[in-house]
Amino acid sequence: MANLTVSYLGLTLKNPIIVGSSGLTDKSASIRSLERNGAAAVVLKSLFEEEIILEKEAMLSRMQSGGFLYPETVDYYRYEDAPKETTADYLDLVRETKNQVSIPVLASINCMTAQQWTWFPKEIENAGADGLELNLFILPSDLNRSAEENEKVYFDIVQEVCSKVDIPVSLKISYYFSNLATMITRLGSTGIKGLVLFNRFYSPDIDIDNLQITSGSVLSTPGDLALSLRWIAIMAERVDCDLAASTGIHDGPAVIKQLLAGANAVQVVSAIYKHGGEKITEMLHQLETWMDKHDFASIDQFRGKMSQASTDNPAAFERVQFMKYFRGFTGEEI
């Protein structure tokens, strides 16, 4: 039988499939079920920076401080009866889950500043979490902030958190950077143990009948795989930390592709929402069958085999592939 063991964030995982931060991971009972279906680790549902701050300070003083970047979120939590996850409840979830499962449990904080909440990761560590994932996404839409100012926030947060905890820290980022390869390389050298490519964020849509802003699709589709696959392949073996692939991973072949591209692990969410926890078992079976077919005894034997690590200029390589593909495209392939 093939050995599916991988290393991620310095942790030994029984296979490369991690259930990403979501409503699937907000209760220990659900996480036990995911473990039974084969999940190698879980990332707990994110606690938002705003929730940590609002629990420590009065809302009025926060609104008047001038340092709160998006006061609209206060209105959301205060007036729309949004579900709240207090810090105490979150720490209880960490402790309870660690007592009930044998797989690594990673906490998650969705953050956007390096102020007034960075004391909390140490509490997460003390509660027994095996690691911490920082989900950080700053949409570069503020015309008053430069690209350098937006990017500096990432490094400020990483420096603050990594200086306070001993557990491994990973960073889940978006692809909204003018020089993504350089940014990934720089972040990988900050002391974090892993980068997750990429986070899935709110996408707007428009209701043309009622003239209202609505939400786009929350769940990913198999077609979303291409973006993370490209960047995992480009950055594998070029960054000083582990890489996890996220978004668009809906079956075993998608897992195999990301591993071939160089991912240390993959995060799966939407496929489980759509098909249930049994989808993990199916993915692992597909992975094992493929490995047996190609005589791979372990994942280490093929991980990164299709990465671009040996390519001096990935952009030039992709340009050639683009030309070859579209020169030969006739439309009959559709």
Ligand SMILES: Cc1cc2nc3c(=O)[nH]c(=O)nc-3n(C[C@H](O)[C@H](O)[C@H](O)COP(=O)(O)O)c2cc1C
Second form
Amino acid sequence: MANLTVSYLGLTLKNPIIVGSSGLTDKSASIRSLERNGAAAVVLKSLFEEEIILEKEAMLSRMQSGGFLYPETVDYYRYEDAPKETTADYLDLVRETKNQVSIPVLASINCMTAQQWTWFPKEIENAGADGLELNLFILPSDLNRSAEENEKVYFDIVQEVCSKVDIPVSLKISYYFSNLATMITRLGSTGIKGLVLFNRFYSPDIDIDNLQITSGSVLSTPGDLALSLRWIAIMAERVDCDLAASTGIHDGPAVIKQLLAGANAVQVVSAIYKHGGEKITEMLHQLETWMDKHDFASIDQFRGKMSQASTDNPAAFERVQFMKYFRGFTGEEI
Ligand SMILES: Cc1cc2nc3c(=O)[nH]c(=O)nc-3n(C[C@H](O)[C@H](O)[C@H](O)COP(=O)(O)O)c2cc1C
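Complement to the form predicted on its own: the form predicted together with the named molecule:
Next comes the full complex, and the chain you just saw is listed first.
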């Protein structure tokens, strides 16, 4: 029987399939069921930086309107001591889940600044989380901000959070950087233990009948795999931290491709929304069957075998034009 164990963020996972942050992971009961279906770890639904800050600000304004707080006291106010509601619920979720499952539980915070909320990761660690994934995205649409300014925020946040906790920290990022390869390498050397490539975002769409802005599809499709597959392959062995592949992983073959490209683990969300937790069991079965067929006794034996650094066709991952296909392609081939 093939050994599916992998190492991710310094944690030993019984297999490479992590359930990504989403509504699938916001209750301990559903996480128990994901564990029964074979999930090796979960990333809890994200708490937003704003939720942490607003909770404190609401409390401060209550205190000030009550007239019992001198303005200068606000400067000395310890945010950590504020009454907790949303944050308390989140910590309860961490504790409850840790009590009920034996797989690693990673918390998640969605953030855009390095201010005011960064006391909270230590609370998450104290509640028992095995790690913390930061979901960090600044849409580079502000004409008055340089790429350097946008990118600096990532380093500020990582430095601030990593200095405050002992649990492993990972970063889930987008591909919107002026030089993605450099950014991934630089982030990988900050002290974080892993990078998740890539997040998938809410995308606006346009309803041409009613002339309204609508939402694009919330769930990914198998065709969305290509982007992260390319970048996992390019960056594997070039970055000082683990890589988890995310987006478009809908079946066992997609898991195998990402491992061959060099991913340490994969994160799955949409496929489970579409097909239920049993999809994890099916993916694991497909992975084991493939490993048996190719005589791989462990994942380490083939992980990264098709990364850009290891393959005998490295140019394939950097080719961006269809030159070869433009010439002879008639459309009849499909
Ligand atoms: C309904 C839904 C809720 C999500 N909520 C979060 C979230 O709270 N935090 C986060 O980092 N990602 C969130 N995501 C993104 C997923 O974690 C994942 O990155 C994305 O769906 C791509 O993976 P997939 O192709 O397997 O769906 C959410 C995705 C979906 C579909």
